[in-house]
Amino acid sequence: MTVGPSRDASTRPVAGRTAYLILHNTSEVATMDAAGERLLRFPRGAVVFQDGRVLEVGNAGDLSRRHADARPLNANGHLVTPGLVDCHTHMIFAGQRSAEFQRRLAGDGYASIAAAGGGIRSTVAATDREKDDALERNLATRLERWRANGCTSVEVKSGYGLTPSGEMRLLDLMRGATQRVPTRVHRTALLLHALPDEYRGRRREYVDEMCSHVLPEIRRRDLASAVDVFCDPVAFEVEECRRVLTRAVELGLSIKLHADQFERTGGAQLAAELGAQSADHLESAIEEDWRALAEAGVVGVLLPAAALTLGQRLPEARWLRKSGARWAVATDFNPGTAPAQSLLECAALAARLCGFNAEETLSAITWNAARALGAEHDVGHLTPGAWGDAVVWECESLEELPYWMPAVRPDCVFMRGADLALPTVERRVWP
């Protein structure tokens, strides 16, 4: 198991590259302004990167005589946004469960597979008995292949350990894997996902041991910077996520919640009154709850994904923008109703759904879904001061972004303003 400091890869220097550079001859630079309020288009324009960091963005004439010095990069007519935000994750996991999809095609619910012995039990017993090295291997290898999809920064759950020493271990190799890659990584405690079955008939002791045992420690040693809770009858009751995330708030970390997806039953209220930083699903929420969201600027996450594998339904474009609420998207990765592994198909997919138009689809994977992490400042946009993790893609539109299926390929990705070699994502692992 990893153990030692923590180190954050994307900031690391890039060996051999210019620190101050401009990126020109593009389609267009499209990207949300530093405050997420409203969409920047440069036709033709640049972008200059200096020492990792957005020095500026704008007209390329104006820019390339006021940076002469600067290294050129040529982005071949071709569109630039800021890279993708995954805000929503479970990537640490071994197994697959395709044979559950095909029980779903025939019409077995979430509930029914789940206590057949399927679901997530079913990954966490194959994870339990992955070795160590493995799963941090394949999760290095995820990134990087996210990376190569054009995600920069992705938000990465644990979940599939249940127990205790479950989740220690997986956070853990959370942050083993993320010393390997150059992605900007958000490691987050998901410690209520479900019950553990040595603790049937002990729930309040299972809280009692997350509150006072588990989050002090993953406090203590750096092992993450969110928490998580799975409120939904199928998981945990209000006041059990009330609890831990209460406590989590009290030890100085973020807070976050998978809310009211098969239910109502009041995760997303939870979520306004705590202050969260989001809350995910919501497609069982109404109008009501977005609303209460809007007013405590808690952003609201969309997983398509996993919406369309459940037979679920996606909240209306039009009564979003009524609610004032931000939302983003996400791919909500996992092995049973997300095996998604492309953002952009995935907001593809929620443009079709809900009614999003280019503007609001760029925003929901760029800023707003910075925001979902507590990053907006440093990242899911190209102002100044920004990071310079930034994609040129193969098009030349905004618009097209959600109109190619299958998605619109990267042609470069650049982290902190580096150019990235994108790697074959089956074989290599950064150092």
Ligand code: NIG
Contents of the next structure:
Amino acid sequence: MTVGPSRDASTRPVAGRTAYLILHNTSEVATMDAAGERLLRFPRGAVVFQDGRVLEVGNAGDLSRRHADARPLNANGHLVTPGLVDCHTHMIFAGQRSAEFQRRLAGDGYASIAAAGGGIRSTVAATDREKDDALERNLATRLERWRANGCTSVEVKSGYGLTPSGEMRLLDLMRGATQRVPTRVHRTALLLHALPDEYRGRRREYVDEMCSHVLPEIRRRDLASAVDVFCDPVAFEVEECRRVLTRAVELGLSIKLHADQFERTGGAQLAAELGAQSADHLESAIEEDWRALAEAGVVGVLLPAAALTLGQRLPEARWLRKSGARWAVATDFNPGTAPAQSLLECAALAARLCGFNAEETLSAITWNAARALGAEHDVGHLTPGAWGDAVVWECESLEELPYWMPAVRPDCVFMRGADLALPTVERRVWP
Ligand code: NIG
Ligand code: FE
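Alt. form predicted in complex with the ligand, vs. the form predicted alone above:
To see the whole picture, the full complex is given below, headed by that same chain.
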């Protein structure tokens, strides 16, 4: 298989013994194949890591004989899967919006709360007031919490800065936080999230500024590998999104969209037209949209925590299967619509709400999620050549992953073939 270099994930070595080891005495190793087409299950299987990558996966007896010099690591009869990939989060922000959640439960709408100064803008104000160091430290803490929950690759969006300088600030801090933790971080610039107060009545100028100044600057300073927009009546129109995304593509950046969340306005169709990596949310998308995504090879990303928080429906599995599209599940972690900290918990919810089987659940949070980040050559599976990012779970079978609630916890999490100590997240004060 071809192993391409990872575009955004850091390539520096991580602490730990990474050289040559064999993870054995598993109940099973379960992974999608390198093409993301088929589930591979190796009962009592083993994985050999060398120099941070997977060298071989398969039958334990055979691998132990042929890799007698590898350092043995005991999985204690537990399930091993690839490290999980959370392909959609907004985890750089300050404050929280539990009061707004109560207002919504009492009947207020997302749009009316936003119009009254709540919503995204209230998080923007709290983030603006927060010190740089605190934002960077909190993001690093969150990334560690994600790793403790089994996520070895995490996408992080900016989006709570809004003004050009506010967004640049968050992208800089994201880069700083990434250097503090071993997790692979994919940085996305969420550029059209909400119109900042400073640009009230000057929408056109705002979009122009993003195209002519912000995007080239992001490219020049390598601040993000992808660009996202919120394409929705409460945010930005299809044409505005098209301009920013087209400019991003011209500059060689990957693109993705928050599409058809509150209303079906053409976001998924735009994602298909422009060849986005993913179209996310899609609560209001119809079959035709999923077919367009399938034809264009765009991953549809489902965000069950946001759908549940906002009282929206998710599509049914049989419907998605018929479309032929790939779908992923992500947390959408943000203070407004998805205060969800465990990707596996979100996947367990999606399995129930949509009807996904264990194989679909695994691929939605590994291979398909990696594909939504353009990282499927390197992560999201445990086949030869992929990074040795793996999880030993506190359970024995793949079917248990979507089954238990609260979600199964990792025993240990490998990054680049190294078993790094997990942070003691349970004793940390939220957030
Ligand atoms: O993905 N939909 C747009 N953005 C976020 C919510 C942001 C917020 O309410 O703070 C989302 O759901
Ligand atoms: Fe989102």
